[in-house]
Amino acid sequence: MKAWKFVGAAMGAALLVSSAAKADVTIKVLHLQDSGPTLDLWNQIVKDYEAANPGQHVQLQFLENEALKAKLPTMLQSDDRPNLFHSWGGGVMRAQIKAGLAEDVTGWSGDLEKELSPGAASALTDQGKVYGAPFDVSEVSLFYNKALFAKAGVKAEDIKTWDDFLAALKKLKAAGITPIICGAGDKWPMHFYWSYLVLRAGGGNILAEAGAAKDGFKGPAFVEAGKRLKELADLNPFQDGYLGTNWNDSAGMWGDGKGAIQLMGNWIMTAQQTYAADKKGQASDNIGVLPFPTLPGGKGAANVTLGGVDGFLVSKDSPKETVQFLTYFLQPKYQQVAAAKGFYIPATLGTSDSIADPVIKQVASYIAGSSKHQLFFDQDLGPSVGRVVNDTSVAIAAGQVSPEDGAAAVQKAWDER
């Protein structure tokens, strides 16, 4: 894989000095980071970079997750487009590249693959060309409130299979505890359930197999996933009004202790603090984490994981200083801070030892031990199919479509993409 080289301390100094004589440049960064502590670090990186690079200015611009997805296509075609924009890779990124909205930066700064996790770095490449770089890796896991589990007499170590999981939910309900908090109003949080069930039923390569086969998305694994999701929803395990609850509010509810479980990426650790009523949320020592359970007769093992790579793509016709800033941003000096404070799991190598939070460390170990780390379905399958996956997941849970019709809808979207 071709990639571009991380600028170490010595090389970085040379680059920074040489840039001082250049004309003023403004680098616009569009992100969706809403965690205050994480933004404090990012603002410090910007401050340090600007101090070391007179004439260069970095503007951080925030958009909420769904707003970014909706507005980004138009923004990238405007004269005021961001130079760096958040990306999860996958089919959405490939569509942006095909539309000519992302810049091929292969060779702009040498070879970065020795400084970044190879799997993470490859997520922002296409056909051997580099279009950006990742800053973190994530995994979707079952995060649970230890105190609420104890109150209901649920033992986390006993939850290994789907039947174990459903039994735990029933015990939580019997104890008067809302078993699961879900922000289904934004739809993508519900797609985590359907996606994991597909992986557990069909195995880690199921998406590639389905895409290569005629009517592959109508196959047994996808129908079985829908049936299991409906089985889950029929227990009424979610909070009241979950179909209209957005992700931010769901994170706050879980942080407030209003439910026992949230199936979410490891970013829940900071988000549940940000959106909790007291801005503190659950203490780390009251949070546990589990792999998604296995299905009886399923092909997917417990170490087939679902997650993502968060990074930045470079937009078309951006100045080369854009890559210089991204390289500066990714250096271990800063990413070790992110790891140590549990903000995220950095893609920069040499940072995992800095992870202090035991929950994040556990998630990192799941990723390290994964036999297959599948990118979020709604990203991997591309924007048009991804929207149908998200819509269908909610519709199945709500009883609005059957598992068979849901699988057929995904197949139709795949055929028409």
The other form holds:
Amino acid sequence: MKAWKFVGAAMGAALLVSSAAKADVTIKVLHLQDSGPTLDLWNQIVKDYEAANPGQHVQLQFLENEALKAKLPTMLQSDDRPNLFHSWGGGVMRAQIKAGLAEDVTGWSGDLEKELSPGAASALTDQGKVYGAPFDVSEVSLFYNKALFAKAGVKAEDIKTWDDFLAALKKLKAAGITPIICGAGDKWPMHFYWSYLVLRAGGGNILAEAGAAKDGFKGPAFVEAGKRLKELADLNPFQDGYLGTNWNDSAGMWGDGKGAIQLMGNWIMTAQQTYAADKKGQASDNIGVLPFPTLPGGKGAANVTLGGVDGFLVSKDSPKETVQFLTYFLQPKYQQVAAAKGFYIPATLGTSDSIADPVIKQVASYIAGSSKHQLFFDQDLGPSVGRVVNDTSVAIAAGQVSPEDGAAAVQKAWDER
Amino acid sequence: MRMASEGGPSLANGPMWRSGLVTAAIMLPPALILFTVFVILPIGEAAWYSFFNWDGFGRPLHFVGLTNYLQLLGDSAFDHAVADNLLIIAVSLLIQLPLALGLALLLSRRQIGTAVFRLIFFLPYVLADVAAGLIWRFVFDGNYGPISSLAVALGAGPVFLLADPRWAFSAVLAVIVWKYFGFHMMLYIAGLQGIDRDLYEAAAIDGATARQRFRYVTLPQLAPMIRLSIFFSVIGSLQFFDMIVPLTGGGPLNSTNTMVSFLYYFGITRMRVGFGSAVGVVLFVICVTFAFGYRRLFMRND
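Based on the form predicted on its own presented above, generate the structure block for the form predicted together with the partner chain.
Below is the whole assembly, all chains and molecules, this chain first.
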């Protein structure tokens, strides 16, 4: 009798414990999504998930891009850390994994790995272990305003090489149109130019090669990129005061039609609406997209692309439900909506056919046909070297630093990292 | 307390220092513990981190000795930040404080309207730094801001003050003067109102001119307040940060960084905690040296 009582009590206690544990799972998600329509979709997913999984709660927490980068190290080491947090992969992610702040979730959910395009999913893995999952892939391309191109008599299909590109800028300028909008106040928008020029001069594997060699970042491809960037800047193609314009404002200016070209990731498509004065921006059929031009004599072909993924990493000691939610979040049913409405290019398989917007469809085809999809330099090289690349790109464009000294500054940061 | 009451009236019975000791034993630890945990320990930690190459994740393991300090010495952006700090100090002392004193002299008398003007001049100080920074970012904006519109109306092209490395910091300095002169003006008004009226009366009877009254009565009487306001002004200038972020973010081309914004942009956002700590230590040493030196030299009797 005594034994039975004991067993009964133990079972009761076990039941209590397990139900208590089930009752109180809150999954905190730290994101930097600032586009209203996209967030509406995400909130809907959260609502559906909570309805389908009683006792589980999901909190979406927003932090602005720069604030997220600055606060994340502290947040991840506190007890109140988010379970899922935004990541671009690359050097920052590797530092987080090395410090044991990301959870190895390999095998937690068989479905997660089946859901995603393998190329994109590999961005949030390290040495064969899975630490999270991407929700989108992005690519940096030249987005242009068709009406302004027509007004200046510039034919987009003629822009293939760097010289074609410079000629187009001159034509735009002659027509009284600001050729390029660039948010150089935030620096990273300018580093896209330098990065692409490095890739065009040195080929798709140039970063890996430079990192492995002694003084690799002082190599000819990096100096050449600086010279070309200076050549571009000498045409004064940017909007007035571009050194003080931050990225949000630049997206708004471009959406307002104040300039013809912006070299940006495909998120410009939603951002130019969000930050435009009329909240509508350019209509999709007035926007065209081009691959970054090739350099004469350069090693990199036009299908070497620059871009990245956005995704979520799972933080240390997160409950199993975190991956359950992530799997749910990434399922085609929802990501097809994101694709159809042009929010982003989902990393989920079976969503590409849903992309309706011709511009985004075009970008997706560039990514699909890419021979090498290089991660953003400032992410790939890690925060300390990446920021020097950003600083250097702006300084070269502004004529403050010579191409050679710029390359040397990157090398110095690489050696000191 | 119990001990004192059990032993009879402590003042008559035991030596005074004993009751003082008991009070100290009870009252001191909370303050001391708080001070240690929130002031001494973080300073010590920063000093410790400054010898490591550390990205802020996990524990600092990669000891690099004085490398961070050596890198700091050779960093042109840091040199620029120090120069900017010195400029802020110079402008504060040479423009802001005289302006504050002048206005205080005008507004210290009780007359109709002085209260309103005091309030108006004090308002910028009350405004949150970040809010003030955002307002001025708009004022200086080349596309929409009033200053640029004025320039266009006068026939010049649009001006982008904050985007021009030659002008951006001058614009920041103007905002600093605007933001903080009211605070120093209030200090001076308080000081002026504390001066004994009899002194002026006596000076007037002795035939002192207004200028002489200012030179031989007002200034010496106000001297402790001026020394205090210089102290606040220099320390505040050294630690200036809040408005840099919304105004310029340290740009363009790192031309408007102060030491603290340099620490933030080159230490924290680059995840170079060791390097940032080294900046913090340097800044700390400068501030402490100034604070103690200044108090010893100029504020001994205040």
